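So this first bit is one chain, no partners, the form predicted alone, shown in structure tokens.
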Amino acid sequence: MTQPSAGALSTLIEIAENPTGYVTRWKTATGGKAIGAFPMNFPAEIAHAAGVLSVVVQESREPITSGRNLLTEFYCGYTRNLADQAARGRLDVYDGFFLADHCIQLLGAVDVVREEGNRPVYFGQLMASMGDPWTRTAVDGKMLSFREELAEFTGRTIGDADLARSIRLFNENRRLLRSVFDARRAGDATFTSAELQALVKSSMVMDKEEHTALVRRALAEARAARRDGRIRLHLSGHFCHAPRPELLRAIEDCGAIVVDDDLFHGTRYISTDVREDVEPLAALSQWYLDRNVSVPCPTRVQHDVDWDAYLLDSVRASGADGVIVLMAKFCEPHMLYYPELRKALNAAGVPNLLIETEHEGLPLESVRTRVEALLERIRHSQLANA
């Protein structure tokens, strides 16, 4: 159904670049429904248990045109692009939409999706304050409402056995992808950062069983490689949409290798499994709470968890020589948290660079110049400390 090309990795890259094409083929082949989910914490296992294809709606590569009068320019590129896709009918392949996160800009974009289309939109909101006495009860209630809404949407009951099966399939997929990321941290350079991003991005789009099978094929077809003496970097940020592949390639073309990340289209998405030894809906609630411990997020409030401490621990564990922070322009949570992050990195002596990204316009030559300057600074420091 995925229309295989030269190899499994090529197929996964094609699907990552054209999610709508895959969703259209899946619906034609199965006769099933597809929903568009918005980043970052929608429990897709519930949709899968209902027989629905749940797809994290991706930023398109098209210039923003019709959407320019729907959201102001100080919304992030992802949300403005969502509004544009909705206005131009690009999201009509989905039979409904589900929102699970609290982000003012995303709420505005989903409002546009609702107004511009004729598809049902469910506005859910998982707790952003993770440590309050009522947090777990509120999360339990929201997971139950997701199940009820999806049962109404599909007209079928979502039983615990179906949900448990979906949880196992999703965990298998996450574990497989984590094994690839773990190999990268250990020194395996078989896949570039852009290729690894495609593995994760395609997972956000595809049926999980089909994706797992394709990833296994891609691993079998790949040639093992060991990283050389390139400067090792950690990429941090980009919570909702994927950095442009050409940006990732430009960073590595400068003489760097990405050994770790906390990107949404990377470690953040695959970081946390759902427990399989407790009642499924309760396990999904715990998964949501555990995700912010596994990879902390500035969109969540949890006083005993710090993103900057996590980042420093990750840098030490992977042996990264520096950090590049990728910040989507006008991403308010990231903008507010970044000064603390930079302060922690500087205090620990970790060279770092901020690259702000936008939907349209990627000044690659400027990016290369700034990345090369960072790498040169790291090399000078290494020589001085040798």
Given for the second form:
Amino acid sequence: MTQPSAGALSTLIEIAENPTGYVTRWKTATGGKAIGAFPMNFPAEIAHAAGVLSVVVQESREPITSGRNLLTEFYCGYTRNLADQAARGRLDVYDGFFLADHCIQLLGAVDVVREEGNRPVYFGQLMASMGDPWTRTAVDGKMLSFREELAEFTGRTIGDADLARSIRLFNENRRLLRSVFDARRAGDATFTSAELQALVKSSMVMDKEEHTALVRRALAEARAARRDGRIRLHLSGHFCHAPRPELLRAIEDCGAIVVDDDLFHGTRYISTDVREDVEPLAALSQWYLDRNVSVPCPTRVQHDVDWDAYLLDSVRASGADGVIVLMAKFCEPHMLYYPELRKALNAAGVPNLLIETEHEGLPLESVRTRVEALLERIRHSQLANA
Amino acid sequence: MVADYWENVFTARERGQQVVWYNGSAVNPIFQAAGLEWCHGEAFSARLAAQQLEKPAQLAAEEYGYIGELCSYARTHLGCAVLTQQARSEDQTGVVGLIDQQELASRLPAPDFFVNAYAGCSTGQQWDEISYRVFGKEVPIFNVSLPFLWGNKPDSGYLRGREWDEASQYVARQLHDLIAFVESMTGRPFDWDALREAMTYIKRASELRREAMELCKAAPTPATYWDWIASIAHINFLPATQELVDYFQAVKDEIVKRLESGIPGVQNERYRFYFDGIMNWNKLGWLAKKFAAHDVAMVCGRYTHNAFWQEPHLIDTDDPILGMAQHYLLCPTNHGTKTLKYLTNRDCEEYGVDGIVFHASRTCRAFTNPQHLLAKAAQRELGIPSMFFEGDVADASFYKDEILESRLVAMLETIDLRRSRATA
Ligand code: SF4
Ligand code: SF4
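Here we have the form predicted alone; I need the corresponding form predicted together with the partner chain.
Let us now look at the entire complex, which starts with that chain.
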């Protein structure tokens, strides 16, 4: 499935850039089924336990054509692209689709996937209000429904032992990736932020055991480097799909180094393990609830969990000098929460910048100008405080 | 009636009344029975937009950091929340400051608590969570979670299937919890008889509304979609009283009279259209005139005909909770495309529709989600053409008149051509 001769990191990058190629190879090699899972909370462990390759469907780089007639242009880049991929048959490699998240734009796009295609699409809505007395029971019910659906989809029962094994493998993968992110926070600069993104993105695509082995190799092959004196930044936000690697490179090329993030294609995805000491389905419910505490998300509603406070704590812990908020343009939950973030960062004197991204057209020149202005502001305040 | 309702809301504080801010579903009969004053966020934004008074609130929202592409209902209402909160911290009166009062023509009282029960759109639930944060997390909030009726199973459909039954029960259980929460907020036991009475009025008002709508299947139609828009406030959030029943009785009587006297809703009805999308409140009168000027009678629409207590037979007035829960689930943005295709095509057939107008509302994706799929289905299954125009629910800057005009003319030509071919 992977090309053993290539450097492990390049292989991971290649898979991150071309998930369909990997899925096709995996299906040919195993004869198994693959499902497209939509972000951000589908419990892929259950699919794995059923012998299915569960892939977080990624944004592709193709310009939008047919999708224009299915979803209007004021949708986030991910959902517009999803509708386009569906219309152009780019999702045909998947045998079915699973969704756990209620984002209205995502539902619109997934309904296009359902209507334009002929593959089963299952939506097990994990309730987004996290702190109600009935939340846990409702989430338990949905986890059970995923197990039933996947059993029906594959024609095989999913036992607790299968599930426990999958949970162990997923935890191992998350732990390994977290160790890389932890090292970055502590001053390691072996990987650029674009490379780290590729590590996470490929994890969303690949068979977990294979991915873990490949990441281990990539770590062994890498030449360790320590962080230099560049200005340290935290990247925040950008749900569901990955910010373009060239955007990450442009930010770092301006003279900054990313030391931490709460991106979905980053810390958010790998933040939380599933407990191995309780019954597996119950552990997955708990994982869903824990995840929003580990890295709060504005797509969820939880009164005693604050993304703004989390962000300030992260900035303090990593020693970041500033924050760049990366927002997928038109992303409603992010637009709603953004003022709270800005208020908290400004009150704490943390310089910050908002950059909106779209599926098409990344104005790199203007991004550079704005990032440079942010870095300049940071330098000024550092001098003033020196 | 509507003006009286708002006046009542604005004077709630002076009268020592508790105020609840809520969004989404019409849970107001519960508030009415509990002796509260209720303020519906979307309704307030719609009111400001319809009166062209939305700008100050939207500017306050912008200054606070909300981006212009955010749902304009939420943006407007959050702007009001920001202003109200500022005023509250300024003088603790809980009333928007004088200059803002003039600009907003409002005196929105600060909430004693929030209730969120938003179907269909994820933004609805997130919006109230943010209001809660704008008020410093000091005002209690209660969330009712309404599952999206996605239609996973072959038996899923409009008012049927396991998914529908389970969702109905799930929401009904939460409504009981909501009532317990309201009791804790008011410090009084809940008045179940008052709820039954309120729901009896709503059921009757809704029956009359549906009967009157039914009469509008006649050609030419005696009343149009725009008339039904004008009575949304009444059915959606005004107090449920005999006055409400009388209002819809009068609406029905008027329609009967028009039918008998041959008075049409549009002078020279030549085309019958269906309107899909949320209302463009800034342009309400303008749109009504524009279509009438082209002899188009807008006969029905998703927002009016598939919403607002539209299935009164579901309400058991002795035990109304389940029927209420079911109506909250029946929000016209809370269905997967499969069900919406069924509803749209059904209405298009029953009302003898020639074409569909889709309002692609820039900041309300809940309504725009299925529109292209619905357009394709109507064309494919019924041969009904459609057109799209761009606008927004409460932000006038997104409305594009030229597009509407040129596409309307083009669609009427298509219909004319088809008719002449059919008669040739
Ligand atoms: S990026 Fe935002 S708007 Fe887009 S699907 Fe994700 S949560 Fe929804
Ligand atoms: S986007 Fe539309 S449905 Fe969603 S909260 Fe705003 S007005 Fe309501």
